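First comes one chain, alone, set out as structure tokens in the form predicted on its own.
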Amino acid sequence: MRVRLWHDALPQCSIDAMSMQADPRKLTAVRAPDDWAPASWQGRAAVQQPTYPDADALAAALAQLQALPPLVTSWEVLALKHKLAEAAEGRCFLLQGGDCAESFADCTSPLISNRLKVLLQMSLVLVHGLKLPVVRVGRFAGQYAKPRSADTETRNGLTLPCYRGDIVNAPEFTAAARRPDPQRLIEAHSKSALTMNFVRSLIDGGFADLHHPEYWDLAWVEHSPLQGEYRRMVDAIGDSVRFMETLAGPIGSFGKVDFYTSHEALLLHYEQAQTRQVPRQWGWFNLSTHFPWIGMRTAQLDGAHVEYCRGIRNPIGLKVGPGVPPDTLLHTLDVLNPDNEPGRITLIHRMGAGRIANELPPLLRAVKGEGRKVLWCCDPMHGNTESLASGVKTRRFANIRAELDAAFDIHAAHGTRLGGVHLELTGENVTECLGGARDLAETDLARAYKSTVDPRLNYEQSLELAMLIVRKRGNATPHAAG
């Protein structure tokens, strides 16, 4: 979604807004892979893929999907790649967040606008506190597939395929609901298009206008313990805007933002069907999203997901968890980014609060020592998931905060830079993660636990984490050039 950045014009941001415009000539890699095609992944081992019972129905759905219009454009993709290269150099900060897994039923205007609101409010906190532009990337408009630890699920002696996200099947535990249905690929494209169209309309209509930050309020924010601090921040920015406009007249760019989409490139048939060549650009683009990422479960060096992603020109995220050998990570970078192109790779580490101190430093040393151009991003969510005695999955805000705090410190100590954060969050008043501003306890979880997959930060917890990032990053300057 290519619209002008309001925050580039803020007086505290030192970057010239024009420097953030993508120049495709500067983003051209040395070469395009000559041994790759959108379907070449099919010759590799492909994990986490559903088994469709009707091959003809799958082929028909994929043919229909391939004929549908793309969801994003190549110039938006290249613009984001440029911004991620800037973030790697410390000239902006990546905020990537959204639902763990979207559902078709959640494609409604209140839920979409609330999701956008919380990301806008978090970015306002970050822009104000970090004095940097923020690159906003939503985990939505395509995050309909989820990896699972097993192919099947058994209840009361009945075994059925596991729920792999609405793009594959339904969560209800019945044979009909759990049967993989290729028509859901078409519905996922439709819901993604509706979501993106509404987000574009909100942004183009001034939803993010700094003259009216009250538009971003959620109904229950009045009761948040963080309300006072946030209001003071909004008032300070409003005073700055009015002062500038008193001197220079109305500045229209305060009403616009950049916003990009991302999802895990998990279901490879879907990704292949939206992989296109475009006029006046070389190579192939995945036009279902701006920013696909490879999950930890599918990052095998010789696997289908790495093979697919190596051939597209999109920026690629790579989740990195505990136990990844430094040599393996370097070999994966060789495959995904052989020309060391800036902005191409974002390494999203997800170690867990108890393991990050031991697991992250060897990777930082290896990547830095080889001179690899990457953006480091912290996902403090996935390594801190736990199941309670009741069987409910949750995450403790204290552990999320501890991992993020440690990430800043470790990067600073190794002369590298943490340039972004990757979060599972929602704009709804859910009770899925323990702790935070209201100190949610186990007894609170039953009140509003809505996720069908992983627990998410609610609005208050998300805003609190943004404030913590501001406080922490200001004190975590690399000890050497990163």
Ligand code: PEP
Given for the second form:
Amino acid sequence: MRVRLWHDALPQCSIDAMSMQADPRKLTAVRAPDDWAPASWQGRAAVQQPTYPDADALAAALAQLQALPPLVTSWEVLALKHKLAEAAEGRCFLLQGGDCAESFADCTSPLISNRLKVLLQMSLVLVHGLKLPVVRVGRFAGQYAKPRSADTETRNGLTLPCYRGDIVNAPEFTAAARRPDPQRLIEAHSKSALTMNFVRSLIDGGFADLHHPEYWDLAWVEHSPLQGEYRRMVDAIGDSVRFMETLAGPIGSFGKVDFYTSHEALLLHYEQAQTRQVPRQWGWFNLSTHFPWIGMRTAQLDGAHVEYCRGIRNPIGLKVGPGVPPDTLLHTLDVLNPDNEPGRITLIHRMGAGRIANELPPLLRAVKGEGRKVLWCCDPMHGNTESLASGVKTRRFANIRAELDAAFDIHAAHGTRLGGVHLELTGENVTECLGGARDLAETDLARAYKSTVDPRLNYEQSLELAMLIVRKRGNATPHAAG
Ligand code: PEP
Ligand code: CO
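In place of the form predicted on its own, the structure of the form predicted together with phosphoenolpyruvate (PEP) is requested.
Zooming out: every chain and molecule, the one shown earlier first.
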């Protein structure tokens, strides 16, 4: 079946996966580190790792994991790296989003398809408004491990290991649930594969076909105050597609993966077991995901996570929070990207609305001043988390928006370019973040607060943010090259 998609009607990044294959010198680093191996991280301090009580069971699970097929391929990984390089040059925009943490129980058809729908809809808004291709990257198919502020949790005098995400243990506060279980590594791999498989099938089967926008409508869109604006965009794109088809005939089929996956490369045994060499490519790839990132709590320059990531050829995200000295950031770039390869590094800054004005400029000056090629991406979520008096964790839409607005302005003022956003969101009608078009109040939060970790934007808040990005970027003065 020939699948027609709205993506095809819109500008594509100029070099695709095939031309990457044709001229690998364009993007590849010139050498692989010769003092690196998939296990060399084990010689460094590895924070945020569980202690598995049964070493033999861990070894057996890892051996099993190592023998399982990969979730992604090296050519997809390299194609994404190329697109991220394009985004750094202003020729694409990165949209990266999904749950703070996936759970095994949420590996269901409606949850996966609704998350895909909201990301597709946001990307439609961005493509239409920014007149740029959008690189869509989900925080899914592997986002099962979470960094925690303490190794243990104590309730009523009982101390147990903390919950580290479904890939490690279960959230219930019992000794059995909290015991790190290596079989969960296998289950995480299989749930990731199921998620991937469903996403690929939906997309290949025409889920994102603009001729059928009803496929990716979420029921309660109809009641949203944003519905009118959104519908007008869908109609405008539909008109363009029909116009182009009238002139040129049916527009091309969609033969390559258009949705990429990412997760925090936190649980290093899992990442190591999925680190592979492939025929006709040099070096090593993490084939559990296209785009692993290093979280803020595990970005130590001499730590295990940086050591692991420096040796794989995937594009790498690096979260950058308040207080990172510019010199440290530059040294981390030296380690992770010694050849200054375009597309290799995405710096995801997450400063908080109140701190970005002071924290970001020194980093921009240092990175730009040293001529480092990076894609700058803003995560306006993680610096804006707060606990209410009731103990509920939330984020205010106004702060998320303010950080993103400030990020665009600060980049413009420094001659650098904000080329992407990183968001925590869901396609469900949850009430976890305050504000937005419907102005959710504290009293609304209890209605549908489902996250066990960080609060997510709901469908409507996500779409609103996409519209705000378009307005903001549309009005921003053209960026100087950066
Ligand atoms: C996250 O992205 O869920 C996360 C924990 O982020 P950070 O490392 O920026 O705190
Ligand atoms: Co989070």
